[in-house]
Structure formats: structure tokens, C-alpha cells
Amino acid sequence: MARITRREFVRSSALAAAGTMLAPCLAGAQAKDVPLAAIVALTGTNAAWGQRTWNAFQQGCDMVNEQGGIKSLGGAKLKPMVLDTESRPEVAGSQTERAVQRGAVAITGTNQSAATIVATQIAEREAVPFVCATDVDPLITSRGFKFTFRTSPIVESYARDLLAYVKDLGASTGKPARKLAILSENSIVGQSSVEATRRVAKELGYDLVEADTYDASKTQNFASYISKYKGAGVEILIGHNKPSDAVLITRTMKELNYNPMAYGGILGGHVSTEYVNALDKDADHVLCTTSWSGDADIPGLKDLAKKYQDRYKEHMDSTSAGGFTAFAVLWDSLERAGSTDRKRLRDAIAATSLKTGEKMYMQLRGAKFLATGENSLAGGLVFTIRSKEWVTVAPKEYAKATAAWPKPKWGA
């Protein structure tokens, strides 16, 4: 998506959301099936994230159906549907309209903040609950919407987690790192990651040397960026990138023998299985932030992760964990609402009080929503990569190890 300002995006997406009038909503208090929609990217640049969210969401529905369905609805079966955003915000809007027309009583998505901003405008207009578990742009829940909920922290929280941990490492070892650069894609959330990191860097006393965004649809060579950072003596490089971009950036760093003291991702591609599988040992010691990790002490995690791997022949990652998390909120709320009426379901979601591990809720610290739709319990963690595994290093309550400091040089 070409670079636009956040104000221009909000204005254009609002116009798009107002463009179509839909047929009356379908709601039955005792529906035989309960249609739930996942609006995610199955194609395009965000497909890796969208497919995993859908995999987990679909598996969650199937597991509940196998256990007898929604008990408060007399055993009604969940009927998951998936609609492809093609990684395009405008398509996410039309697919949200289609989901509503097909009777979806609630929606999750989209693994792309720009697409979620549009989709939630449609859902709000049609009074359909929307639960997002992985999108981190603050705009999603800052518009006064009543039907939009988010389980994860916002992007600034992730940036603070990462930079605070790097500062702690420097202080504890007597080897501080101060010169910081940011390299993010120019998506809506990529731009937000730069803005948020600027604020956090100033707060924590870093020297921000560079803050760059690039066109994710066109950029295939990151040598000019990496050469610039190396020449400027940048000691910490972080950003929000798609999996393929994160892989290319890391490979370029190795090729140009650029060895910062710390390198990592603010959510994004660095927490994907694509990243670790593509890079193998070259992903070691990279730092990442997310709201889930495979080594966290979450009740039921090991069993659920095994079932996911058996079904999809791949490891569960933070994106698939997000699919289970959004599903958990909807499952729990349907049971408490005892109805598929969208307003009653919305009220049940607003009253959610879930602990991590309950009903397949995988993100840390649980869920309890504020009036804005933000999760008052949301929290992230930092992990390092070792031998294609994510190892939690912060906060202390979840830490399993301490990251290497400074980051070892390539091949060391």
C-alpha cells in the first residue's frame, strides 16, 4: 500500500465504510448453527499471518463442536467461515459486508491493522461484534466504537518492552547501547511503530539516529539502509516488518557484516515460523516482542500446540495463538449470552473475564475489556531465538533465560 498519512487513511476508509447499505441483520436466539467469520489474508503479502489465524480459529470451532457445541444454545454447532482480504484494506471492507450478509454473528481478523480499521467501521455500522487479537495500531480502539474489542497490547507497549529490556541488559553488563535506528514497513501500523518508538526512545534516553519506512510492496533490497546504519555506528536496530522483509533484512545484515549490539522486531515477521525456518541459525539471538510464547506456562498450551501441529504439520506461533485467543473470547461470550443476538453477544464480550488458558485463551494475563474495547489485562513479553525456538527473556515472571549481550557476531 502506498504511503499515506493516518489522517488521509481514516478519512478514505470512513467514506468506504459508508458506501453500501446491507440487508437486515440475521439473528436468532436459538440458531441451529452459529456462523462466525474470520476475515483474514489468505493471499497477498499478509497471507502467512492470515492463514495461521484462520487455522487456529477453525480448529477451535471444530474442537468445541466435537465436545457438543454451545451448551447454552442447546448444543448449537459453530459454523466458521473464512473470507480473504487479499492483504488489501478495501477488500477487507467488502468482505466484512459479505460476512454480515451471510449471517455472521461475530467476526475476527485481520492481521493487518489498516484492514482492521476498515473492517471494524463496517462491523460497527452493522452492530456486529469484532474481536481482533493481533492488530496493534492504537486507532482501532480509539474511535469510540462499541462493537470492537482487542485482546493484545498496542504497538507502543511492544516497543517499550523491547527497548526497556535492551536498556536493562546494557545496565546489568556495564555495556550500554544508545544509538538506535528504526526500519519499518510503510503500512499504517509500520508508521505507528516508528511514531511509538520515537516516544519510547526519548523516554528511555536513547539517541535515535535514523527512523526509516520503506514501501513493502516494492522494496527488495535493503543494502542501502544497512550500509547507512553500519556507517553511523547504530548499536540497536528494530522495526515492524513482514516475514519476507524481516528475512531479507537479516540476510543483508549478515552479508554486509553489520553487527549491532541488539537487533529485533516489534511484533511482525520476527515472531513468525517463516522467519526462523528461512534463517535457521542466522535467526539466533534476535530479540522479538509478542503477547505469547511457546515456552510460557499457560494451562493447556502443550496439548493445544500438539493438536495444532498434528493437524497443520507446523509449530504453533504467536499468530496462530492469536486465532485461538479471539476464538476463546467468542466461545466464552456465546456461552454466557445464551443467544446469537448480536447486541446480547456484544454485551457478553464487554463483560468478559478470562484467565490465560481458559477456553483456549492463549495470550498472557487474560482478558477484561475497558469501555474502549481495549484489554485492561493485556501484556507482552520479549524473547530471543535459539535454534529455531523462541525463548522468553522478559518480564521476569515468564523468563526462561537471559539473552546474549551483546548479540554475537555472525558465525560466532
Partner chain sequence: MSARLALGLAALAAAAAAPLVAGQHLLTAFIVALHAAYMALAWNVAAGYAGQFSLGHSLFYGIGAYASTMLYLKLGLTPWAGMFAGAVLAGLVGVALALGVYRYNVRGIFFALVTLGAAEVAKGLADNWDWIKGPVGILLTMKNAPGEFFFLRREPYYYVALAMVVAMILISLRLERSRLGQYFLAVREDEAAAEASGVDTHRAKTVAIGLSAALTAFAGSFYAQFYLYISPDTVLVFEPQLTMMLGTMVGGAGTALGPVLGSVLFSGLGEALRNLPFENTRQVVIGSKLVYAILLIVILIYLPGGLITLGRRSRRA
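Positions refer to the first chain, counted from 1. From a predicted model like this one, the values you see are computed outputs, not experimental measurements. Rigid core (definition): largest C-alpha set, two forms, superposition within 1.5 Å. What changes on going to the form predicted in complex with its partner chain:
This chain moves as two rigid pieces, and the smaller piece turns through 10° between these two forms.
Now that we've seen the form predicted on its own, could you pull up the form predicted in complex with its partner chain?
Only a single chain is listed, so you will not see partners or other molecules.
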């Protein structure tokens, strides 16, 4: 075995020591990673939505990293992390604390209003910006929090979009509909949709004859509701329902040959892939609302949607569009803040001015936040379903077609 001399030992030790001392300095010269957290449901009842939000958020981070990272931070790379809420508000709270502990400079989530309510409390207490893109309950921004921002419209805005469009259709064709009913699940958003519809119906001159909520976990038979609406001559039926409930309600309407002049959904199941796949032609002419559409003329949408499809082998939908939107706000704000300090980042988010299509911002019609954290530009779209596709019918600037009025009868 070759023996090492004392001189060689001293020389190599000195080199090793110098290397050890220099390494942190050299590393310090490189930009530090920027941890961003997505707190979403990967398991439990909201898992499908959570996974899509995370897919988009992750893809957004990777695309920015491929383009050289955050330029104002010397090319710092984004480091996305996902934490599972298990579709439970308590876990969402504890996962928010974990994200903070792991150094997340900003958070998005949770696709579940009750979980977002708890998670944003923690974010506020720890002074970490929280941007939610798909939660529509008004309670979230009602608490005067400084670190909570929402890009999407609230549930009332969607109800107004839908009912205003139906009113326009009636007026333009000379066949107005007045008798309205709402049938929603008894979740926090479902109940909010009922309250919102009461207000909007009064505002637009509808006669709200029935407003029902049902327990989504236990209701499998909607025949009693549909028979009641048929008997009462309800001309417009709307609701906020889970995909499986929306499918069951539509099938029951067909079975009982109930033909309202308009039938539609406020967010929820009617804009899900599951709904159109399960019903095929029976889903045609159903109206629905979200804040994003695959057929809208949004700059960069086609390219982004293709990349999303290539990577995840599924269509980009409104939930994944929400994931890109939340990411866009954070990316834009990080560039403007030039800092990972959470308070400076919060101020940058508050000063956001983004157009749809800019920096992967997919929701309509851009973002500019009010002091409450609500997006003053937020707006929704109304669609009609045709051959398993959602076709935009309102507002006019995005419309690609006009919905059939009244809705064709079953078998027509």
C-alpha cells in the first residue's frame, strides 16, 4: 500500500479545509430556490379537483424553471410542494402550518371552501400570502384578512351570469320564462348558491317557486324533487351539484319527461368531464357556468392546454385552469417583488394587474385585487353543452354560439 507523507497529508488537508470553507460561499452566490405550496385534496371526496390543481401548479413551476426561473431573483428556481388536505378542514389547517414550516413563501389551495376557511386563518396568522383560484364561498374574503386573495368570482356572480343570460334569451325570442327553481347539494357552496339565487331572482324579476337543498352523501333518488317541479310548472331549473348528482338529476328529468325551458348548473358537476361522458347526447343544451373555457380566445391557451394534455394525458379543465391562474399571480408577483420576503410578496400580489392569457393567467377577465382580497375583474362564462363539448354562449365578447331556446324536449 502506498504510504502518504506528512507533507502530502498537510497539503491535502489544507485543500480540503479550504474547499469546505469556500463551498457555502460559492453556493450562496447561486440564487436560492423559492418554495411554493399547493395545499389541495389528493385523497377524499375532493381528490379529483385537488389533483388537477396540483398538476397545473406543478407544470407552471416547471415551465418557469425551464425558462430560467425568476429573473428578478437572479434566476431562482421555483420549488413546488404539495400537501394533502385529505378533504378535511382540520388537516388543511395543519398542512398549512407544515407548508409554512417548510419555508413556503406563498400558498395556493384548496378547492374546498370549508378547508380554505381554516387554511387561510393559519396563513393570515403566519403572514403568508394565500391565493385561491376556485373557491367561491363569500365567507373566505369576509374576514378582513390581509394575506388572502381570490381570483375567481363568488358564487352569486355565477348565478347572475346564468340567469341574466336566460332572461336575455327569453326577451330576444319573445318567449320569456319566469318560474324558477333551484336544487343544490347542502354543502357550504350549495347553500350559498341557494341564497345567491334568491337575491339574483329578485333582482332580475324571476319568481322563485322552489329552493331545495339535499344531502349529497345520502340522496340517490331525485324523482320527488323533479315531480314537484314538473307539477309546479317550473320553467327554469338550476343548481350546484356534484357530478354524480348532476347526472342523476338529468336522467330523472328525462325519465319523468320533465322539459323546462332552461336547465343549468352553477359551477360543480355540469362542467365536469364525468357529466358529459355519462350522459352523452342527454347532456346537450344544458347550460353551465365557470370562469374558464377551452374554446375562449385566450392568448397562449392552446399551447398550454396541449402541454398539459401531453404531460397528464387528460384535458385541461376549469380546475386545472384555476391552478395555472393561482400560479400566474404568484409568478408575476415574485417577479415584481424581486424578493421572497412574504410581506413584500403580499404587497406585490395586492398590486397585481394581470390580463387573461398573461403569464399563464387563464381565468377571465384578468386580475386586480380589492382591499378585501377579492378580484375586481373576476367574471364568469355561460356555456351550452353540444356533443360533449362546452360552447361559450355568454358574455358576448367570448360567445361562440347561442343556446337553443327553449331547451329542446327529450327525444326531440
